[in-house]
Every structure is written in structure tokens, then in C-alpha cells.
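Just the one chain here, laid out as C-alpha cells, in the form predicted alone.
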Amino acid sequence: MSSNAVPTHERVIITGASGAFGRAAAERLLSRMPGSQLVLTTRTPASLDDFARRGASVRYADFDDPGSLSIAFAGGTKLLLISTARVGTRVGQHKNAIDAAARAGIRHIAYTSVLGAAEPDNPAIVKLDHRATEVHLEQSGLDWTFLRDSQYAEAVAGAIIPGALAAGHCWDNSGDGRVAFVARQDCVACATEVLIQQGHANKAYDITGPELLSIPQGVEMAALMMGKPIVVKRVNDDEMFEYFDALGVPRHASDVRPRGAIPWSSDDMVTFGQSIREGYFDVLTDHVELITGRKPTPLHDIMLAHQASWTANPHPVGP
């Protein structure tokens, strides 16, 4: 789909701008159009002094206080949703974002949700979030654009890798399911093209990478490239979360503590790897390059950009 010059009546909002999604999303924004067309919202404004250098505006907001959404949105014509980390409990900041956008005048989110979000059987319980998010925004009488990410590729380059290089081996619960892991950077694409573009307004995207591998699969393709085995431990539900119970992970969402060294909890990463094997991330599409015009980056090609940081980070994860 071909991309315009923004109008000049549009103004571009972001939430959590300070995240590593919304940086990116910022600086690919500030290479399409003016920084005064640009609102970038944080609980830390001090960390966008560099876009606000860039002519950027930025606001404070906190999800958990509605006032100062209301301030943050002001002026706004299309905002971009980016879903907070609070797995299980945020689905109030969600519906108070939207909300807050409706009452500023905003006529367009476009939402970062996952894949198989609407599928009533997934048991992926971080679906249950994303799909309760949909809802609300189906029913606000927004415009909306539904982004609904595969896994990242990062996830399993950054994440998983290291310490499974250092260890020689990884566990793992999604068995043979297969997932088109996708780029961040594929992903910020296609969030910001949607906002900028037109004729994406009330549609759901799946956003894919280029081929469809298993989480073993994209394993050995990293222990090939260092020359090194990983053995993965196929482990059952049971077992895995047992293997989180010694890494001293939190059961469940409720239990995470906010800022705490560790952000997720093992219901849901255990559901996640259920979900993968139950084959709701088998999803392949061409949408990345529908928004961006583009094929979408492979794994391998992540991989790559994250080899150097495995042999810097040496130390083995978990038992």
C-alpha cells in the first residue's frame, strides 16, 4: 500500500513512548513527518529530551490516572495504543487510554495485540487482555486498527539464546508448533504506516514474519551459526512451569512485582508456549509487506544482529 505525506491537520499520538516499541516508533514517525505533528506520551518525559530536541511534543500520562490522559491526547487526531506490560491487570489502562482518546477528539487507534487474540479457544491467557482491549475499542466508536503481532524474533534471539548457549541447552513447552517470528522493527513499521496511510481504519492485521519455524527449529539455527549444541529439553506444561518455580519467576500476573527484575509471569509464558504448540501461532501472512511495502525480515537475519551479544553475555540461565 503506498504511504503519503502526512496531512497537515493530523497529529500523531504514541503511549509509552519511552519503550523500546515507542522510541522506534517516534523515529520512524520524525522521517515522515514533522516533529510538531508528533505527541509523544510518558511517565518519564525527561527520558524524550532527545525528540523534543526534534520539535516532538512531550507529555506526561499515566495509565492509572485518567486526568492526565486527557491532557496527554489533547489535540490528537490518531493515537497509537502501544499495550502496557501488566499482564492480567491491564486492561483498565487500556480502557482508560481509550476512553481519555475519545473524550480528546481522537478519531483512529491503531492497538498492538497479539496473534489468535480473537480466538475464543487460544489458552494463551495474554489474549484474554488483548481481546478485552478489541472489544472496548470495537465499542468506543473509534476508528481502530488491530495489529495483532506473532512472536518476536528477538524473543528467541535475545531471550532465549544466550542462555542457552551458555548452558548447552534450553527447556521448552511449545513442542513442534510452528510461528512466523517477527522483527520488532517490522512490527513498529506497520504500526506507524497504519496511522499514516489510509484505508486501514476497522481492519485487523496479522503481523507475520517470512516463514514459519518451531522454537527447536530456531534454536539449532543459532547453535549452528556459534558451531556449539543446544539440546532442548521438551518438557510438558507441568514441567515447565516447575523449571520457572527454580528461576524464582512469579506464578501469576498478580504476583509480579512492579519494576521488578522480573516482568512476566509463568502462567503466561507457559500458556504462550501451549498456545504455540496447540498451533495458534501457525499464522502466515503477507501483511507486513501490505502496510509497508516491504518483505519482512527472517529470523536468521535477527539473529545475526544478535550474535556478537551471546558470547558477551556467557552466563547459563536456570538449572
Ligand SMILES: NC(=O)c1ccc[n+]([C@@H]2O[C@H](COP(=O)([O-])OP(=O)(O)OC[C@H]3O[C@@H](n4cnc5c(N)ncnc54)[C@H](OP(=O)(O)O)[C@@H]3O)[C@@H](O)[C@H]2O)c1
Second form
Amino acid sequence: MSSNAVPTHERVIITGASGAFGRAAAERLLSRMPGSQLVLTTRTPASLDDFARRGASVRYADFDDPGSLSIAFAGGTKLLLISTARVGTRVGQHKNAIDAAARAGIRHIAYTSVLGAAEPDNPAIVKLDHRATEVHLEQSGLDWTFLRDSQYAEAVAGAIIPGALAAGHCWDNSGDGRVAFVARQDCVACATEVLIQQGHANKAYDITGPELLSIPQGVEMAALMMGKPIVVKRVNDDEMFEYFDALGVPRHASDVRPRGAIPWSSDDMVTFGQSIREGYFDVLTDHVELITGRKPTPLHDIMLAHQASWTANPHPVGP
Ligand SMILES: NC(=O)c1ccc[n+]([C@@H]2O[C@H](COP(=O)([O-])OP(=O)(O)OC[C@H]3O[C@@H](n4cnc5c(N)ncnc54)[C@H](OP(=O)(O)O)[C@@H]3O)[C@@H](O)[C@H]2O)c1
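Alongside the form predicted alone that was just displayed, please also present the structure of the form predicted in complex with the named molecule.
All chains and molecules follow, beginning with the one already shown.
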């Protein structure tokens, strides 16, 4: 799909702009349009001073504080709604954002969802928040685009591998289920392009990497790169819960302490592995190339980008 210059009347807002996805999206949009057409919202505006210096508007917004959203979204025409991080607690936050966007006159929202969000039998609880948000958007009267992202390659290279290398083993309940691991940067490119190109309204895309691999195959790739064996302990869901319990990971999102040391819950991780094992991530599409005009990045490239950090900064398994 071809890309066009962004019409000067468009004003694009990115929410959660201080996060890894948000900052990357802001960088990409600043390379495609003037800063005067870009609004970045965050709970920590000072953390985005570097973007403000380049001409972007930076505004305070907290989805838990609907009053902050009308000012934050004023004047916007399109919005990249980046899903917030605490699985199981997000639907109300996302609804607040969508409702405020509609009141502010925003016409089109692109939303970062997850692969398999609309599969009714998908056991991954992460899909519940995403699908509820998608339904709210479908009913909002606004144009929408769903970016249903596969598992990030960075979730393997940056989260599973460092701890696995340090321990010489890792625990896994995803069996031989396959995933087309996708580079976050490719997800970012799709999320920004669907807002600045024409033709993406009211479409859902499955954003995947270029090859289907199991998690044990991904772990083996890193082991070969480092010349160090990693044993994948193939466990069932109950054993996977016990593993996370031993690490002190809360079982449910409601037990997670906001901004605490472990911002995720084991029911999310275990059902994610179950979903992979049951084939819900066994999806390979050409949607990254369709939207960006470029082939998606292989997992191996993301592994190479992380390799130097593996020995320098080992840490436990996480999302
Ligand atoms: N497919 C996958 O494998 C995968 C893996 C990881 C994450 N994800 C998804 O991608 C999203 C972005 O990932 P990331 O790496 O950028 O996460 P991140 O760095 O943890 O950022 C999460 C963002 O959520 C925003 N947020 C949290 N609470 C908020 C609130 N009350 N109001 C408004 N914004 C709030 C934060 O915004 P501010 O701090 O700027 O306010 C932050 O920028 C995640 O939230 C998750 O849904 C997918």
C-alpha cells in the first residue's frame, strides 16, 4: 500500500507515549510529518521533553482520570491507542480513552490488540481486554483499525533468553506450538502507517513476523548463538503456575501492585503459553509488508540486536 504525505489538517495523537512502543511510534511519526501535527500524551510529560524540543505537543493524560482526557485529546483527528500494560484491568481505561476521543472529535483510532483476540475459544486471558476494547471501538461510531500483534520477538530475546542463559534452563508450557514472532518495530511501523495512509479504516490486521517457530526453537537459536546449551523444561500449566509462584509473581492482575517490581500476573503468562500450545498463534500473514512495503524482521535479527546484553544483564523470565 502506498504512503502519502500527511494532510496538514490531520493531528495525530499517541497515548502512552513514554512507553517503549509509544516512543518508537513518536520517533517514526516525527520522521513522516512535522512535529506541529503530533500530540503525545502520557502520565509523565517531563519524560518526553526531547520530543517537545522537536516540536511535538506533550500533554498529561491518565486513562484512570477521564477529566484529563478531554484537554489531552482536544484538536486531534486521529489517535493511536496503545493498550495499557496491566492485563485484566484495562477495559475501563480503554473505554475512557475511546469515549473521550469521540467527544473530542477524533475520527479514527488505531488500537494495539493481540493475535487471536476475536477467537472465542482462545484461552489466553490477554485477549479478553483486547476484544472488549475492540467491541467498544466497533460500537463507538468512529473509524477503527485493529493491529492484532503476534508475540513480540523482544519478549523472547529480551525477556526469556537472558534468564535462560544465566540459569542454563527455562520453563515452558507452550509445547511445540508455533508463533511468527514479530519485531516491535514492525508493529510500530504498522500502527503509525495505518493512521497516515488512506484505506485502513475498519480493518483488522494480524501483524506477524516472517517465520513460524516454537519457543523451544527460539531458545535453541539463542543457545547456538552463544555456544551455551539451554535446557527447555517442558511443563504443564499447573507446573508453570508453580514456577511463577516460586518467583513471587502474583497469580492475578488484581494482586499486582501498581508500578510494583512485577507488573504482570502468572495467569496471563500461563494462558498465553496454553494459547500458543493450542495453535492460536500459528498464524503467518503478509500484513506487515502490505502496510509498510517492507518484509518483517526475522527473530534472528532481534536476537543479534540483544546478544550483547545477554551476558551483561541477566534477569528472570518475564513478559
Ligand atoms: N504482543 C506482545 O508480545 C506484547 C508484549 C508486550 C506488550 N504488548 C502490548 O503493547 C503495549 C505497549 O507495550 P510497551 O512495551 O510500550 O509497554 P510499556 O513500555 O510498559 O508501556 C505501557 C504504556 O502504557 C501506558 N499506560 C499505563 N497506564 C496508563 C494509564 N493509566 N493511562 C494512560 N496510559 C497508561 C503508559 O503510558 P505513560 O506511562 O506514558 O502514561 C506506558 O507508556 C503493552 O501495554 C501491551 O498491551 C504486547
